[in-house]
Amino acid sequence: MNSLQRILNQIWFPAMPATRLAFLRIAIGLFAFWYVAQRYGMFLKVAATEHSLFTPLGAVWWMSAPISVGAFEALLVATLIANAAFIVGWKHRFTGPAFGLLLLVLLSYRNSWTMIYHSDNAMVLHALILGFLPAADAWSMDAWLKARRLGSRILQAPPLCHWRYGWAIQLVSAGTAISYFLAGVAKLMGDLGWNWISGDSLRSQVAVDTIRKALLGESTPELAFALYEHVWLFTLIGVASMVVELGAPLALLNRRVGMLWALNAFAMHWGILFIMGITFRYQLAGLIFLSFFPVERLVPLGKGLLRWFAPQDEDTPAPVTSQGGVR
């Protein structure tokens, strides 16, 4: 194997545990369920608005007219049912792709009315990737049923670790990195070009957004007023944002670089929230960056913390070792 093949294998096909991929499935699936279920009534109201406002895009670009509210509600219910199956990992070979595709159609249809919510794109992309890949080989109904069929010995086997899980996790990370890279390219291809990172341009963008919120009666972030006079700070923020976005592909080359990039991108979103009051929930929750970290280690850590905080029975004697000491 030559050096180039070895590097590609290290980048794209590293051995990773099945539990890490399962953690992504559960965490992202839970967020998607909350996101859709919380907006159930709002989605129905959108689907019942004036048909002239409907401009099909994304997965529903081919539609010439909107569907009935009843048909849309059936789509909503089917998405939530498939979502629940996705979370628990039941018949993932079928329910995984079904959930990813249903979520894509649902949010494409919702975004076809008056406003496009770009913040949904990463969640949908991750759901699609996880739906079509073996994300239910661990911590799932499928794995539990398989263990029952094969006997108890499989329950005592170490967690699966293979390149097929590493490749899947890297693909999720690649989807994240590409979305940030394209966001940076879009800024450079706009009217401002590289001037976007200048302090005056970015400050003007923040000021316009703040004025719009004030005119519409929305709350305005106090930090935007406090920073307005400091042009140099807006220049620093613009440069840092562009480095994070255009440098996103580098996060795929090395595990430590990936984690460092993810932490900076995570901080960038919280900065956007404090300065502009713009909420990217999927990003602010850190879910978009989970694939860059060994998140499966949080589960035994959480169990350990629960045991540590659990009340101890004072009447239970401490275990004694063969030497007579307390273990």
Given for the second form:
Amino acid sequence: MNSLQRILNQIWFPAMPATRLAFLRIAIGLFAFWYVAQRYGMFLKVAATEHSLFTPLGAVWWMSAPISVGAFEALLVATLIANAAFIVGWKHRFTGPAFGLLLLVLLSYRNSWTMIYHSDNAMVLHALILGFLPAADAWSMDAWLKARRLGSRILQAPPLCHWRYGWAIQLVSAGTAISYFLAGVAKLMGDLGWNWISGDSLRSQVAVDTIRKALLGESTPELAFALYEHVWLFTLIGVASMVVELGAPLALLNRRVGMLWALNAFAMHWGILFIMGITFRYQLAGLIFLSFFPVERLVPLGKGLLRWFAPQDEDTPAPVTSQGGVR
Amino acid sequence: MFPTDSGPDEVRQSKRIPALLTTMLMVVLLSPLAENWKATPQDSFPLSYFPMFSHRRADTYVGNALMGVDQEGNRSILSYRLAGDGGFNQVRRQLAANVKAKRADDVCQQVAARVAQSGRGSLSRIASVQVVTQKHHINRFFAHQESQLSEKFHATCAVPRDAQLVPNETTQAKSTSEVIP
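Next up, the form predicted in complex with its partner chain. The previous block was the form predicted alone.
Expanding to the full complex; the earlier chain stays at the top.
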């Protein structure tokens, strides 16, 4: 294996635990379920919008007219059912791809009414990647049924660690990093070019967004008014944003760089919320960045915290691990 | 698709398909880059080239608004939620598309009907609705000064309530910055 192959192997096929991929499946699946279920009524109203405003794109680009509201509701329900199966990891080989594709079609249709909600992009890409890859080898119905079939207790099974899980996680991270990189390139290739990072340019973006909101009766962020005179601050934010966006591919090369990048991108979204009042929920919740962290370690940590806070009966013996040691 | 752990050669062999799929996925994910070089770029979903916040902005902003006018002629900004569903930016764009397509009257009637249906709080005082396009000076807006430079009326319609609540004349409206949700 030559050095280039070795480097590519380290980047794309690092051994990672199945539980990390499973954590992503469950967390992203839960978010997608909440996201769709909470908007159930609103999505139906969108589907009933005047047909002249229908501009099909993405997976529904081929449609010449909208479908009936009843058919759309069937799509909504099917997506939620597949979503539930995805979360619990039941027959993932079938329900995983089904969920990814249904979510893609559903949100393509939802975004085909004059406005693309770019905050949905990463969630759909992640669902597709996780749906088609073995994200239910741990912490799933499939794994539980398999363990039961084999006659072993799943809780005693050692966590699987394999490059195929690391590969899937890296693909999820790549989907994230590339979306930020594309946003950075679009800013440079736009009519502002490198001037985008000047305080004036970024401030004008914030200003237009604020006036838009004011004109249509939406609340405006107070911070936008408070910071408006401080052009230097917008220059600082512009430079930082561009570093985060154009530097995103570097996050794939090294785990620590990836974590550092993710923290900065996460902070950027909270900054956008405070200054512009824009709620990119998937990003603000940190879900888009989970793949950069060893998130599966949160589970034993959470269990430990639960035990710490749970009332202890002094007569109850401490639980014994499979190795016979006392936890 | 996934083989079990084996010797180095078999592992290398087994990574060929994932490596190929990775390359294909990277090409697909990066394909929206090409839009940046097109004369009329097209955004899509989920493969977007993320053009938001990349355009040059002028010192002024031109945008549509929905105004409510009460019996005394006081004007207030109405919430976009009265004009449609699907979120702020979707309604904003649909309003722009409708105004451009000379369908402002339809929007006006729809908003007026929703105002009448709601019949609560400040909305209960609204007698008529206007669909307008306003031009604002950005620096003055942020200095909390009078920022409106011009206004174009596209449609005006009465809120369908009681006959006596419908105003005869709405063009005598006074200006105010109050927002009614």
